[in-house]
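Take a look at this single chain, the form predicted alone, given in structure tokens.
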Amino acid sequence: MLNYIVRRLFYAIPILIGVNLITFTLFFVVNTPDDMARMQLGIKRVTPEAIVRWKQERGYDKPLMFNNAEQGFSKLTRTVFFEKSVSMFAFRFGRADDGRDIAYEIRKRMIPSLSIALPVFLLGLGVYIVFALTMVFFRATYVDFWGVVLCVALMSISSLFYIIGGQFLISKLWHLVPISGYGYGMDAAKFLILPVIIGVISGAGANTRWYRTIFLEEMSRDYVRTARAKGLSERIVLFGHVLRNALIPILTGTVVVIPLLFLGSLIAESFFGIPGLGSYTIDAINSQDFAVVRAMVFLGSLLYIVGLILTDISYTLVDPRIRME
């Protein structure tokens, strides 16, 4: 298994280079270093000298990807792309265009992001699986029918509606929790209750239907008919056999998203004023801060690759017959 993990990590290097290249190309197709300087310095009353000085201070005064003024390999290395990219593979993200240390901001904002993303993930996973198993247990009845109707209705509503409706009803009308903001320690709980509830509800429709499909597919297997022929009750068949054999597809959809929880929820953090990595990324995109955008994209890609490896490893824990080769 160790060889398999090392090989997968080596495969990750060209993937990360490719993601970084695509991010760089897309960003500078619609922006130039001069645009970034005007955005940071202020569009009005910015002088050409100030733009040149801003680019020199932040390393944007070189050609983007190919330097005709240099010789040999320096044509590629004396460029913005090379100098901004190599340091990221050593996890040196540098400074944002406003001068703040990106690594420090990531560490500082990691806790707020996880404090909303982890409860949504864990609570949602439990609720969706229990809801789906209940629908399968009462399949072909009114419980299953109205459960599917409810799931479709939940899927048809935009997550923005849940956020705005929840803020209006629970915060503004009933005054049960603050409408937005964030606190540290135990004070954080009152700010996180509403985002967590909305996060679970907004994902209930699609996830419950997905788990219901998995469980129904397992119900048609031969081992289920064998278990029933032995006289086992439907409850034992469902919770003791079907749930255990459905763990691999469940793991495929859940373990891989665990590392991405680190990056937080973009929309929820922005609407609820939570100073996490999601709102940090949104602010960076709005201000055309390429240093932050590339760091967050690189980090997200790396975590996604790690998530895929963890998913493969988890298969061997669920089913020992699986070998990593």
Second form
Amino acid sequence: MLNYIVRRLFYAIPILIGVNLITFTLFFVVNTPDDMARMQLGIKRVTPEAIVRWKQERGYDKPLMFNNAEQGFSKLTRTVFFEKSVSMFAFRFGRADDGRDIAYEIRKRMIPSLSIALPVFLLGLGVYIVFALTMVFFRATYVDFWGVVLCVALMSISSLFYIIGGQFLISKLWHLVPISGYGYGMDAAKFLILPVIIGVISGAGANTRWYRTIFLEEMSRDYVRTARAKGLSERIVLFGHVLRNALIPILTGTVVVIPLLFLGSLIAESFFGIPGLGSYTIDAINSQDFAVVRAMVFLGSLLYIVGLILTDISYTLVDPRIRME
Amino acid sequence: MSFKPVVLWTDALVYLLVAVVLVLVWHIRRNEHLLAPWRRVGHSASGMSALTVLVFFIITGLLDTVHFRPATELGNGDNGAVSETAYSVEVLSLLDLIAAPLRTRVEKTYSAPFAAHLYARETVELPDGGQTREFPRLKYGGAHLQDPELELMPDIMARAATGAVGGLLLCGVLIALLAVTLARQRNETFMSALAAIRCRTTATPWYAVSIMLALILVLLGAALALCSSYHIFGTDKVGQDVFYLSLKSIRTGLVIGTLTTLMMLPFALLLGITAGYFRGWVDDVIQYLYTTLSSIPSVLLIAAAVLMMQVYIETRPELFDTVAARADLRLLFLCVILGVTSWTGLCRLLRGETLKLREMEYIQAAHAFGVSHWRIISRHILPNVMHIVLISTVMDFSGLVLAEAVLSYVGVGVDPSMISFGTMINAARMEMAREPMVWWALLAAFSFMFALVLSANLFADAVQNAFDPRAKNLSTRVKAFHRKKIQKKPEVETASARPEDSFL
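Switch from the form predicted alone to the form predicted together with the partner chain and give that structure.
The next block holds the full complex; its first chain is the one shown before.
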């Protein structure tokens, strides 16, 4: 088992290098660091000296991929790509354009991100499964039919509208909770309750339908027929057998998103003014802060890979039939 | 010439797409085995109703795709002939031409739906020299009314009713035409064909389609009758008609939804089938490629790529002769980058399916006969994975329309000068904070988007039910759960079927 995990971890390294290469190419092949400097400094105030200084301050003053001025191995290492990537792997993300330390910002903003993403995830999981089970229990009746119709309708609404509508109804009209903002400690609850509810509702359509499909698929298996043939009631079949067995694909399917929860929810955070990583990323995108965006891309893909590995491990844990190869 | 045709990049691709669809339709009509699943789609009431709605959206989008630059006459020659024609820098479309009244009748600022007065007070000079604060009359909305207080409601009612009746009449004509066609096909009288439609005994659910059509045409008729003299969805901050903005947004949504597919299909097909068919190191390389790409959170990858594009465009303004060309290139690029981020899912599915197919006996037999790889892939594998391609592209469509709105809202979507649902919602965000609130732009964007995405979702469901053997099993199993043991699918497929909620 340990052997397997270690191997998977090593397998992640080329992927991370690939991710770095892709983001690097995206940023620097079409636009040279000079273009970026001009962009950041503003077209009007740009002077050659300012560009050189800008590049020096941020370490873009070396060749991009291949340094002809150097000898031997350092032809490859004394380049922007190598230096920027290596520091990324050491979790040194450098400074954002406003001069703040990115790593520190990430540490600070992780908690607010988690405090909204985790409740949405857990609450959502519970609510969707309950809805899906209800629909499966009443399958082929009007409850099921209108449940599916409702799901499709919910799926067809953009998440932006859920947020805007929720903020308008609950905060602006009924004054139940503040429209946006964030507090620490117990104070956070009143700011978080609305984003969490909206987060759960906006995912309800698609997820409930997905869980319903899983349950229906599970219902068609042989052991369910056997259980029915034994004379077990539909309720026991559904809750005792199907639910327990369907939890395997559900859990393994959701493990992959758990690490991603750190990144928070981009849109919700920026709408509700929660100082998490999601809103950090959006701010960085809007202010065209490449260093932050690159750091977030790296972090995101790292977490995704961790999620994939966790998924594989959870497969092997819950289903002993799958052998590790 | 009084206009100069303009073919923007996305226009050209949309034309290509239309051509491809037409060729496919022609091809499918000639092959019964290809037609059969489409017949099943045709039998689904919800699917066909959704298609009816979609057709209207598609017509609007296509009208908005034919672009040209109108001439502005500079000087007249001797005998009155135009000696020199210059073309406006503004790029218009057929839709703009049809909706010219909507486009040109711009108010000063906000006005509510069906209003005859502006939404904000203004200082107005009185004839006797004094000043007063009041809601001034609109320049166009309800301008024909003497006394809006009294006449507004009856006038709206009368116009709406006229339009609705017109729409109903048109619908009646269409249904009659349908009945004539049906009667000729089935060798019946006109009345019995009509009765068959009403009693829902036709194979294609014409009854549901007619109801939907009537609903759309009544709404459309009323809207058309009203929008000539009112702003039926109000006006936005700079006084543009919101109904016009909503109509223009349709093309943006459709283009993103369809062209992205066009961009990603070659990648997904080529790489997915190659990986599954050749296996070995080719498979490893391709797997590495898509794992790497899919491990980057898609919003971030899109954001990064769009940022890069933004810098590129802004540092090279000489490449674009019109604002539209610039916005269009950005739209195209957005499609490309969405395509690049979304081919991985389909590629994974195709790889899995190809792995399964290549072990099939008939393909083994083809191998034994020495048929070339290329021929096996094109004759045997490709046709057998097409249903997966179709299902996944149809399913992706609505997600892409939604993604466009979110991305434009975040600021990495379409060009700010391009009208889209995202830019509409983004503008509406400021209006929400206004007191009193401006709600109509948001409502218009919501209802148009909801109608578009809902119909796309319903149609996608119908297509999936008709084409996916697994889904078909599932739905019959609901009714009588027994028979047929389903094959255990590889885990990757179940994992990828999970709805992506990456945007929130």
